[in-house]
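Listed next as structure tokens is one chain, alone, in the form predicted alone.
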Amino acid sequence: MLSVLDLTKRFTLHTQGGKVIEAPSAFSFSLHEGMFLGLAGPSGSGKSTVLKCIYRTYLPTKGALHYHSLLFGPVDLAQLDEHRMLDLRRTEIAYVSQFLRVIPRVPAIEIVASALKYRSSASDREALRKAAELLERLGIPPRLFDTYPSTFSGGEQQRVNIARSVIWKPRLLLLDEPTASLDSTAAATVVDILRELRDAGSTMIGIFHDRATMAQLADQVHEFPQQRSVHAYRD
């Protein structure tokens, strides 16, 4: 489903005298459909990077994203065009990251639930059925339904942003600490949310800081070195 090839972004320290971290360096992994990769490393490895420069909010500065779409067939997404990107945003990839980013004033239950009215034919009655149900299921009380999420502690924040990325059940997933601002009891939850998608047939690339939490979820895990490439002259 995904192959990429000798993935490496640069980074241009332009007040450093314009030194060159490479982070990822020449990545490489193959994916099939269904399966679940854990990206493991210390911080400022790559492992984030990967993960913008699949959903392309990074440009790779090397390499292939070879991905087997349903709406386009085999595309590389290093380099699609934006319009045919944001297709794919819309109806198969989605991104859940450590952070909230929203329209302000707008409640919970309708963030979740426009999410799934979005990309697919379900009424307004069904779409706020399905988001109240996974909200609750996640820790969000009802009488927190119709408050703006900006109101939201950080942890109640990180559950509405996961609810809005898997309620419409994409087909490749991609998650930077999902659980990270969570406590036991809704880091649990949600792993069980993403078995099932996994177990349904979505294929995921995960970021977990707990060790423990990756295991429960990864087929199989990447570990990135421990050195980011530094080269000191001007790119």
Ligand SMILES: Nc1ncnc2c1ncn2[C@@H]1O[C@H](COP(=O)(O)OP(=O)(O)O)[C@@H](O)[C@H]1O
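With the form predicted alone already on screen, would you show the form predicted in complex with this ligand?
Left out here are the partners and the other molecules; the chain alone remains.
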């Protein structure tokens, strides 16, 4: 479903004298439908960069990201035009970042429910019910449902973040340390939810700090080498 060929990402830092950082370089893998790929490796080795290139938050410098989309058939995510990329983000690809970023003054339950409403024909009531169920399952106390996540703890925010992506059952889910600030109970629930999602057919790529969590989920783990000779300078 996704095959990454020689992905290279180079950052040219113009504000720092044109310093160039390269990570990863020539990374390749392929992913079958329903598979869970884990990414592991030292900090700074380029794991998050790979996820962001797939989601196109980063523009890949070199290489191809062949994705077999439901919407458009085979596409190269590295080259896809912006509107189509946005369409894929709306209908099949989700990304769970490490931190929640939301509009102020929107209650937690609305954030999660609207992620579903925006993508399906679910009624307001149905979306709210599903959002409540999911938040409750993730251990968010119902008294917090109607409050703004800006006041939530880091772990609570992360759970809202996870909830708003898993609620619409994306076809491809990209996870950047989704359990990093969760206690072991909450982390175990997240693992259960992700497993169910995978069993229902979703494909996932996940970065987990914790090897034990990774082992519970990943069918295959790609190890990133320590970043090599990254601090090259442009002439």
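Only the largest set of C-alpha atoms that superpose within 1.5 Å between the two forms is called the rigid core. Numbering follows the first chain given and starts at 1. For clarity, every value in this text was computed on a predicted model and none was experimentally measured.
**Student:** Superposed on the rigid core, does the Cα of R10 end up 2 angstroms or more away between these two forms?
**Tutor:** No, shifts by less than 2 Å.
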